[in-house]
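Single chain ahead, written as structure tokens, the form predicted alone.
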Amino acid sequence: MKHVTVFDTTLRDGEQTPGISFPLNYKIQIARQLDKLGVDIIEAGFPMASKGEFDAVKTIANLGLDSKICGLSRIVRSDIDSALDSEVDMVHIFISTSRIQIEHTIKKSRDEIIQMAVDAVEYIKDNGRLCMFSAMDATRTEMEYLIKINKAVENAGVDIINVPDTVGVITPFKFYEIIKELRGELKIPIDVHCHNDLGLAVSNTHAAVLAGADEVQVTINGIGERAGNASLAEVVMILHSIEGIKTNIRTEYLVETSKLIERMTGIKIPPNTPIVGDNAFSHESGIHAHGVIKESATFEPGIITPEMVGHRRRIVIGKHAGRHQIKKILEDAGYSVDEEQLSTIVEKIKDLGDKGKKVTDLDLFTIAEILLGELKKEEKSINVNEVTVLTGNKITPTAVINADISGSRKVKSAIGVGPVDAALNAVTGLVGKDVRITEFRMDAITGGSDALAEVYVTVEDDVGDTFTARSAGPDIIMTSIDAVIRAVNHIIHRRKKNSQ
């Protein structure tokens, strides 16, 4: 059975997604959760860029983690220093090899070139530390040219060839052939690294893989230069569940990790991003939630599951939403119902979805309770006293809330970075670490500076549960806390009703 090693480049390449620079502190999570996560290489970064960079490099390098590090590094003899004197396991060159890019970028002869790199890497070896080479724009290389280069380096003593489409131009089956040929050229290790410029990255790596890559460089939620790079989640699991092919990653850990990088990134996913989006095992329509719910191999691709990736499958409601998938929320959630009383309140959703709202669990569960006759005045574990906010120009969004919680008076601040986010953030702080809010939105219901809002959140309980609910006002911030303490109160009633 084959066995493929896993190379992020989440921290240099990730890190050149525009707008986006890691923190020293946010560079530490990201390298323990990597390692967590079982990559075998971690891209700690390009020491040479600053001495920010270098000093991240070096402190990643010596945190003890079982994945190997490696910096990048122009084949520059000062660059190669600086890579290694901030002590990583492996040294990443390159220079470009392309028609193109030698024309208008290093002006050098192709000879000068693969000396260049023959020199690079004699010199990293004898340093005792492991050396990658990446011929850039390998994909619009000529490939006698790329053969010649990679032996030469190989002959030197390099440790692992990298072959990047660095310009995200090539095509699976266009990929799968250069692989081939460069697999029946050398003996040492292939490593290749895709940009999704055109959408196949993980393709092109899937493909690179079956010619005889043993290597795939990845990064979580794609990030990375332009349109960014192959998805490890993907591409890990393509290979795990469709090939038998393995790697050390621990996929129970792909949702918690791609959340880690969408909170530092401040870059959501799409709901319907494969694996680690929150739609990825999510289901509305009835016909599909029917099947899950009797066997979830129906609507689903069976050779994954929620839980080999960390997540939770969802029945969603909304206007697509069958009988089974309805009665199933109910029934979850402690409400009995007849058919004739299921039939009226699938009704009454459909009328909902058709009116372009989105359903809550919140909205179905008050339906239920008119039809039963159940609905008494809404019972609150948390009533809000006071909200205070301050705001403005060099002024750190600050929430103070003063709070009833099941008859104790409790009062809780906290920060945001605007003043919505510091009151939701005061909120969850108010309940603990039970609860956190994974999705909310905001709308507009009517026009004009006074127009009334419209707020939508998800809130998740402590065992991964999840609960829907909305609220509308003119007043944004009390809207948006109305909403989410709806959210919550309903989830604390919820459990009273279950354990009852």
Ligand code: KIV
Second form
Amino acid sequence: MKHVTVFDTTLRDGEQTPGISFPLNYKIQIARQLDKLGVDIIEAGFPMASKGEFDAVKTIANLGLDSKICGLSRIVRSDIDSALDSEVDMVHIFISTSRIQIEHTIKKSRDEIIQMAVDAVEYIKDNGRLCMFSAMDATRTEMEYLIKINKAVENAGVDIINVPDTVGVITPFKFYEIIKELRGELKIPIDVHCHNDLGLAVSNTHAAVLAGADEVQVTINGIGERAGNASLAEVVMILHSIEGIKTNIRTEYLVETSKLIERMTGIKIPPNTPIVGDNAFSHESGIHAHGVIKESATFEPGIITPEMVGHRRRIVIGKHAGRHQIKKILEDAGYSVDEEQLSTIVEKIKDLGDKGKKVTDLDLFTIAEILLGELKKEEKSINVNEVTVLTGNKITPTAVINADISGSRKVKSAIGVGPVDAALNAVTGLVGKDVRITEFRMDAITGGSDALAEVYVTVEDDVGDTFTARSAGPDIIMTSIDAVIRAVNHIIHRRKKNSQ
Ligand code: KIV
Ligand code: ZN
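So that was the form predicted alone. Now I'd like the form predicted in complex with ligand KIV, please.
Below is the whole assembly, all chains and molecules, this chain first.
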């Protein structure tokens, strides 16, 4: 069975995402997580770029990880020395080979470029390191020249060549042909690096592997220059589950790794992202949910399960929800309703949806509780007494909340990037470390400065169960706090109910 190695460039091309710069402690955490995930090679950075970058690459190279550590370098001696000094296992050298880049950026003859590449490879090999060579903008380079330069570095002793689709313009069929031709010309392993300018990075990487590529360059969440690089999770799951091609990736850590990068970059993963997005295994429509409750493969790929990638299947509430699904959600939350009560609940949920409301778990449970006459009996675990928020220019937004939690008075203060953030940090601080806000959305319901704000939140508990709630009001801070407290109260209420 074919085996493909995984070269992760989250810390190098990924860090070239506009607006992203990882501090050293983040880089170390990311490198450790990539190692845990089973990545074969981690491109830790571009040592010549700055002193901080050099130190970071050197620190990662000395963490004692199982993954090999690679540093990027232009084919100039000072860059290569910097990479060698950073103590990486592999130096990844690159130079432009397409007409447009040669003419406008490096202004060297093609023969000079080949000679520089050969000298660089020989120097790195003389220093006892692994060497990867990239003909930058390979997919816009004349094929004859691409073969010539790659053969020259092969003869000079390079360990692996990379074929970058630097500006993301190749298509799967054409890339297949390029890799097939190179495969026929070269004996050394071939790696590919695809950018996502036209949304084809994953498909192109897939095609390249089918054509004989031995290694894939990818990033977590597909981050990278401009529209990013091929997503590790998507490429790996295509190889494993569709092609039966192995990698060393421990797929059960894919979601965990994706969430880490989401937190560290501040770039939210869209919920409909394949494999790792919140909706990847969520079902709202009645027909789908009914099928999935009986047999998950009815409306899921089947060849990938949530467990394989460290995800969870969720049956969610919404206006498309059907009876079975609503019944299952209620039962899972500890509510038992008869057929007539269920019909009333289904009708009310659809009615809410038709009015354009995003139907939340809280709506469903509140409707059920009113119907079952339980609502008044529910003792709220958290009651907010006082909220004070300080903000202004030259003041770090700070919030202080005084609340009764299960009968005892607690006060918590927190800071944030803004007043709402500070208030929400104080709320989650009050509740303890086992809840976190995974989604927060605020809309103005009416226009003008007296607009009513509508806040949706999703709160996740320590076992990964999520709960959505909504609140509306004229004060954005109090409305936000109210929505979170509602969700948390229901999490606590549901726990109590389930343990009865
Ligand atoms: O996109 C690209 O060509 C690169 C090279 C450095 C491999 O990132
Ligand atoms: Zn790139």
